[in-house]
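Taking the form predicted alone, here's one chain by itself in structure tokens.
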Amino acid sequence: MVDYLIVGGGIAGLCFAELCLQNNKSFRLITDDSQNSSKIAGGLYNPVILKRFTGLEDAGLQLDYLDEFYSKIESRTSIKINFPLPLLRKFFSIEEQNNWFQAADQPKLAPFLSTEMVKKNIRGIDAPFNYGKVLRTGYLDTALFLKSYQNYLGEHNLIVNETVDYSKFVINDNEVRYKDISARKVIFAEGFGIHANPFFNYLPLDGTKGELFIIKAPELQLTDIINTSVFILPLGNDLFKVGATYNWEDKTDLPTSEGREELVSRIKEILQCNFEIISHYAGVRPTVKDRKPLLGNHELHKNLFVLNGLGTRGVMLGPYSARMLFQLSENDAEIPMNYSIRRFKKKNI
């Protein structure tokens, strides 16, 4: 018998797997890679909602843990995945400049918004109103994280590549059996795939489709992350990741002509240079209307847990949320209501 069966091999599932390794808990992880939002994610971590200049709850705590957490993963896999990098918010008017500095005076935002205007000539971008700098930002190479970590699990016979069959779960008070695997507890971290999960599909996870590009722009001399109506992330060798769109209706992971046109239009508003689209990706983010994670255990089956709803900020929320769920499972620690599935009641259980 293993301590945990983890269903889902995206950011959420792998973060919980890492906590198992750190705490000497045995586990098996099942994935079929059907949910690709983690793979194609922008991977940015940023403690501020820059559209409205508002702070994120627990942002400082999440960033503190993020550094420690991904550093341990880099040591485990011997692969660099975390890249701290400055993020510049391009101002489009004097009014935006004023809103920035007003926000920087707020105690919640002061640790993250620089009060020094950044006057920087970036070839390929016209910024007559300059930039504001967000502190403690960077990006995680999510595709490399998933590939290297799943390879590590495979080398240690900890991963099973198959599509989970929910009808094969046999649940008892002290044990859950799935085919030939016996586990004390099960962690469901399937992302948008939760809709097929009969134990937690009542949870209001909507899913938001996002599309992004990899572009080549040899004339663009950019070494920082730029955030405007889209983000532009330098990857090296004249390549840049650009995104993302938000579509609340389409739940497929196929790139669309509408998404392409929207991204091209936004890029042309920012870049004053030529660019070539190298790749076009799409995925459905596991989002909840209140933009909070879904953490907790089943009301009847206490040994079934859910780790989901990380939305657009999975890189920041993943380690922090996985730790909260691990502490609930192992120590019966209480999960704050704004993270807990208890804020959503299932009828007629």
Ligand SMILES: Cc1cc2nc3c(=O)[nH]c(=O)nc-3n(C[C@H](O)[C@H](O)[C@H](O)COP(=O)(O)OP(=O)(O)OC[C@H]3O[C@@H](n4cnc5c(N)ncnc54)[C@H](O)[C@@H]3O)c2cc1C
Given for the second form:
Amino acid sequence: MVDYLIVGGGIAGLCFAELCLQNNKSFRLITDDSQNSSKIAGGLYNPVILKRFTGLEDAGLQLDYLDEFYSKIESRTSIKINFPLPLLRKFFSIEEQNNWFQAADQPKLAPFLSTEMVKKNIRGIDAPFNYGKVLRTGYLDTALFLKSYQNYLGEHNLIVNETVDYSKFVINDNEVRYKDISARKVIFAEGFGIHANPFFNYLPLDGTKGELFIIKAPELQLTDIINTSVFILPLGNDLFKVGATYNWEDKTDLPTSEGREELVSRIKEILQCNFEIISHYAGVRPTVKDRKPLLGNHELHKNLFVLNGLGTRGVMLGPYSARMLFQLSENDAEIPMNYSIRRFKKKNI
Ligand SMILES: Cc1cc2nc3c(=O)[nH]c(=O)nc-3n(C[C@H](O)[C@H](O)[C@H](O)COP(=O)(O)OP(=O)(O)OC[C@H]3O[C@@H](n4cnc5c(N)ncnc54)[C@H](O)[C@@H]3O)c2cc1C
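Which structure goes with the form predicted in complex with the named molecule, now that we have seen the form predicted alone?
Shown next: the complete complex, the earlier chain at its head.
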């Protein structure tokens, strides 16, 4: 019998797998390719919601843990995935500059918003009102994380590539059986795929589709991340990742012409140079209306757990949320209400 069966090999499931390895817990992870949010994500981490100038809850704590956590993963796989990089917000007016400096005075935002105006001549971008700089930012190469970590699990016979058939679970108080796997506990981390999960599909995970591009722009000399209505992230070799759109209606992971037009027009607001679209991706983010994660265990089957709702911020929330869930499972540590599924009561169980 293994300690854990983990369903889902996106950021959430892999973070939990890493905690199992760190704590000598045995596990198997089952995943398929039905969701691709983690695979195609921008991968940015940024403690401030720039549109509204709000600091994210627990941002400092999440960032402290993020550095430590992903560097352990890098040592495990010997592959670099975490790239700290300055994030610049281009100002479009004096008013935007003023708003920035007012926000930078607030105690919650002060650790993350630099009070120095960045005057930079970036070839390809015209910025007469200069830039503001967000501190403690960067990006995780999520595609590489998934590939390298899943390979590592494969080499140690810890991963099974298949779609889970929920009707095959046999649940007892001290054991859950799934086909030939027997586990003490199950962690469900299927992202938007939660809708097929009969134990947790009552949770209000609505999903937000996002589209992004890889573009080639040889004239653009950008080495930092730029963030305005879209982000532009330098990948090297004249390639840049640009995203993302937000669509609350369409729940498919197919790139659309509307998404394409929206991204092109947003890019043109920022870049004054030519660019070529190299690839176009789409995925559904596992978002919840109140923008908070979904962590906890099932009311009746206490050995079934859910790790979901990472929304638009899987890179920062993944390690932090996985640790909270691990501590609930192992030490009965209480999950704060704003991370917990207890804020959504299931009717009729
Ligand atoms: C366009 C876009 C841009 C984004 N940019 C950023 C960003 O810059 N920064 C950031 O932090 N976040 C970003 N995100 C959000 C981020 O991708 C998510 O928060 C994160 O990937 C969620 O991870 P997850 O593991 O919960 O879900 P997923 O990535 O969806 O992983 C779930 C996994 O479970 C598998 N699965 C589902 N059902 C089953 C089943 N029945 N059997 C077996 N396997 C199953 C799926 O195939 C998948 O592998 C972005 C998302 C999108 C779409």
